[in-house]
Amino acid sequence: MTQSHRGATQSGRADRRVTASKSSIDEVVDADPRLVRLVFWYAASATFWLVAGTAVGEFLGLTFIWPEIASTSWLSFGRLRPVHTNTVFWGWSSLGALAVAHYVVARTSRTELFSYRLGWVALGAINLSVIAGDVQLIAGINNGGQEYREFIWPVMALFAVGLVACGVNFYRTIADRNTDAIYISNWYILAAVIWTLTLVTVAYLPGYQDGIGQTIIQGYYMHQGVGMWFTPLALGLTYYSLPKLLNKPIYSYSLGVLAFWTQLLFYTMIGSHHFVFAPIPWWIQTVAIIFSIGMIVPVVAGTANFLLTMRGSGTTISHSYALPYLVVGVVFYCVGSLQGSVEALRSANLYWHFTDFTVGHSHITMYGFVAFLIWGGIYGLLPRLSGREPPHALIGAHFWLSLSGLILYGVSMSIGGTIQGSMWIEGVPFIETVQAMTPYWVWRAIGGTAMFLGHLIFAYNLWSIWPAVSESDEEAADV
């Protein structure tokens, strides 16, 4: 070989990278300073939530390998179990979709968003119910074991005020657009205000809600609040930020309109799949299981409009520090929304409900799904924003910690579960399914482990991208 070509060789080989480079931000968008500023404020008080909620998270994952631990009230798991899974669901995913869903409804509507100062008051409200929240749950108050629901009214009420501050915003917002149609992403976004709103206000009304027909008001509102808030929330947001980031229009418009029809048809009448054999009307759980086989129209809509969407553009989603996080979260909407249509069935329940399975699956459909919807939106929007970028490399080590974190997670408890409630059906007993479960525990906490160390590279990327802000943008920002 002569030198020249081994030399050549030599550096053909030095330019090979284990993964692609990454490319920067095409555009700074000149947005008005004082929604910069409340975007990356609803991002930072998200960011806090989520690494605050998922230490709570970690902590009772270690338990389960080392109970002694907990050995004080407040660090039970009956107290902590719901301060981790409020403080994400209000905390973090809340406001992490409401710190994008600001952004997109100003740009989409070509329009200032109508009031900042109701932005304020509904980020304000929120954080201080969820303050309140953890501190009750933490000191033994609760709403009873209301899965989702442990919060007291006086605290949902406050979030409630910031809903309805939401809902105002983006209504007069969308109103006052400077286009004729209302782009597709308004439409989920509008709706998740509204569908909420009512779900909080059926969820707590007292005058229904004794023996049975808690339960049932209690499956309503556990699936509504993931199916009518952060489903919609959460693929509004992708209608946005997908195809911006492609630099392509969305794949259908008519898919995206039949996703979103279906999913209000359907979607509201699952709840009761939580109790299957349940000591509730038979008819209830029939209703909620084909209701849930009828999840399946939406769910391969609105999955199969994103993915034809990105048909062709691999080069694209290989050179972008963003788009990795959309697709993953496209994936996981599928899996665990068809994983839970699976689950309703009678058949499958019987060896899945109230074993570690659900465990996994909740995580595999808000981390999966909403969470890396969630982070690919903040990575890719905004950078456009502050002109400043996270350094890539700690972008990709917060994409694979989460996601191998996450099948670890996930592939594990539901290999346990099955295990589980194979051994219940068996009538084992119950100490040798605990003592069967202990590996899968292990598993558990090790990618749980992995999960939270990308939350913390999170914490610091999004700090990295926080914008300066020069005197004159600090005078607008006051106005």
Contents of the next structure:
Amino acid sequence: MTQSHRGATQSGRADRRVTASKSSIDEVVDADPRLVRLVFWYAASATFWLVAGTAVGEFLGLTFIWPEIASTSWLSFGRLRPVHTNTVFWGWSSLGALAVAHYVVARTSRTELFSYRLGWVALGAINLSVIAGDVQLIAGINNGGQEYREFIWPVMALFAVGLVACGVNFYRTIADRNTDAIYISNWYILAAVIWTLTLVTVAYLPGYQDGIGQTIIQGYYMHQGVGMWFTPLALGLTYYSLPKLLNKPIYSYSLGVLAFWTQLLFYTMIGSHHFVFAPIPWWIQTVAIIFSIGMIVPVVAGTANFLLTMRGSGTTISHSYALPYLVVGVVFYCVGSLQGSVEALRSANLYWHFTDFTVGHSHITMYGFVAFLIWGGIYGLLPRLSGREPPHALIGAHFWLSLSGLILYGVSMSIGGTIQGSMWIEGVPFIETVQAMTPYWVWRAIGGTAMFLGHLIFAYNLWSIWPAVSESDEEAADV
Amino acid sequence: MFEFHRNEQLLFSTVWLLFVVLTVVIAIGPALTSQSTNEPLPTSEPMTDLERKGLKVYVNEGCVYCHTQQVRPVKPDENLGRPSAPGDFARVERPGIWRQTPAILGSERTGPDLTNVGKRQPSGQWHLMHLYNPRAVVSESIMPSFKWLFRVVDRPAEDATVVSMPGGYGPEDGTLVATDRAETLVAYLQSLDQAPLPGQDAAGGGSKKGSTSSPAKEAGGPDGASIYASSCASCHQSNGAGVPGAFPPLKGDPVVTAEDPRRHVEIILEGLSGKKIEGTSYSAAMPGFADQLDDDEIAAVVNHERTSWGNSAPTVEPEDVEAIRKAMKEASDESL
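Could you switch over to the form predicted together with its partner chain, since the one displayed so far is the form predicted alone?
The complete assembly is shown below, putting the previous chain first.
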């Protein structure tokens, strides 16, 4: 491997530059063109939903400052908020992670993907569910105002079809593997599909969800929609992309296995920490709080495993355009998750529950952790599939816009939320606490704008590494 | 022993089974138990058809994303009502085959909690004005204007609910009327009023009772300006000028500036409606605050109103309020 050598000569040539110059692709993978096409179309769909979903998010952020801009039904906050969250959840984060996952599952099993057709079916079903769901929400139909469950069941059933297709495809690929052991990435990726399919089924079935029963299921569902879907998916990708890009093995396979089982045992129990002090059974809240603290085990095990893998590779990281995304993703995985454990404590919950602190937290995790790991995977692996070199400066611009935007967003919401919570405890009239938040909403909008600009650059970057299209490819893409 | 890393069947079936077991223990089991053991409070009323339709509008327009309906047994919530009980939600059911049970508890308070909004603000006119443009009644509000729940007509039908907006906030031409959706939504909001827990008298359901150790009191009496901001300013406005045609001004008002504060205190205790003030009639009714504010708090807010915005009238003591409250109770007992 000549990666570090090449990086050194480049930085020598460009010694007057402020930033480290980045290494070019060190290998072009000879993958089946059908796989390459599938992966890129997953990434393109994901990127479309990222730009659309965060355009909506940006608009919503501005309505806090200029409420009158949203006086039309389909532009109103109440309808667009679930459009934003569901689009970036089911559209961007899910498809972005699945783009890389299809490649990782096949690659680490040293075999072909079981079925390309199933891959396309899943992509079509998930895209359709997000389109139908967004139209439904904008038209003023909401499943019940339960966060991340706002799509009505026929729409979510389409998403579930996508999950089944992915599950079968991944399972059969893993079963056909040409390796002795199932690589740890595949534990996380396929488990995520299995858990989420179960989760969605439980959340949409009737029979136990009237009255406060609904709230208990909502706690279980909304939290695990994040932690048993995006968390294991993003971690699974990183167990492949990080050692691959560093060109060395993961620090400890066993630590990854420990984190896997503790994630399953602890995370499943903690959803109700979103309803601390609510009239749901006290024991469920206490269990949720205790296991939230228990989450320190998988989080620290996972973080340590990644950081110890990175140790000693500082030069490689600074000369890579993809690895910095993985570094940020791992750091925010740790920070965001530990923040979540603290928020679950009754004493901290008293200050932060219902405030914008939680909005900051969800962006620190879904964006700082999940989105950055997906970008790391896309920038790190997809150019090797298409053999096209991306524009290094623009990947850097995307990185800094997204990172600085997120930090502005997270810090302003954390400070503002803490002030808001303290004012409520003091018993200040409510409207004064709204006024006190205005400066933090302005900073949030500035951060959000930087993030959104980063996404436009990301879309351009993906286009610039798009595989060269032959005529037969075009026909296939039209199908 | 376990060959998880070599046997995909064993690995993934274990992963699924464990998850299902935990799901039953932490979610499905407790949800089923809660659903089957929670009866609605005997003191609560079933929802009317109108209110159910209003709840549907409430969910579809995404009100739940900014408003909670959940009073926690903790300090920041102690002025919102009594702590919510599971029975408070027992009447919330799955509305039909296409949708799931609404999640009215909420998770974010960008706007205030609505558990007792029907008690705090019973005026339908106020809610309609506030929905059409929140800033017409609460100038600092950041709530969206729900203009599509209203229609502008040349001549309103006889049974139409006409909404009169203060200057500058209404449509330029024509008359503003509420659609059915606005009316059902307001009916739902007006119905939001916690039923007393069994064994508690109706007044006990009020918010302020029992909170004898509120911070304001420890610091030497409640703060009239703060009570005014929470309980009065949404109609009478923070500058005391009211909203023409809907809510009378307190600045320079004959009752508020009268030498004898008796009538002023009486109106706060029992409310007022349909009265012409200095030749102007006002469309909205004022609720009584006898159950919501105690004598100290009423005295504080009366004194705030009597000494603000250029008003300077004699103030009252909590004992005066207590005496007026007692006299009113005796008078109403006699009339029974």
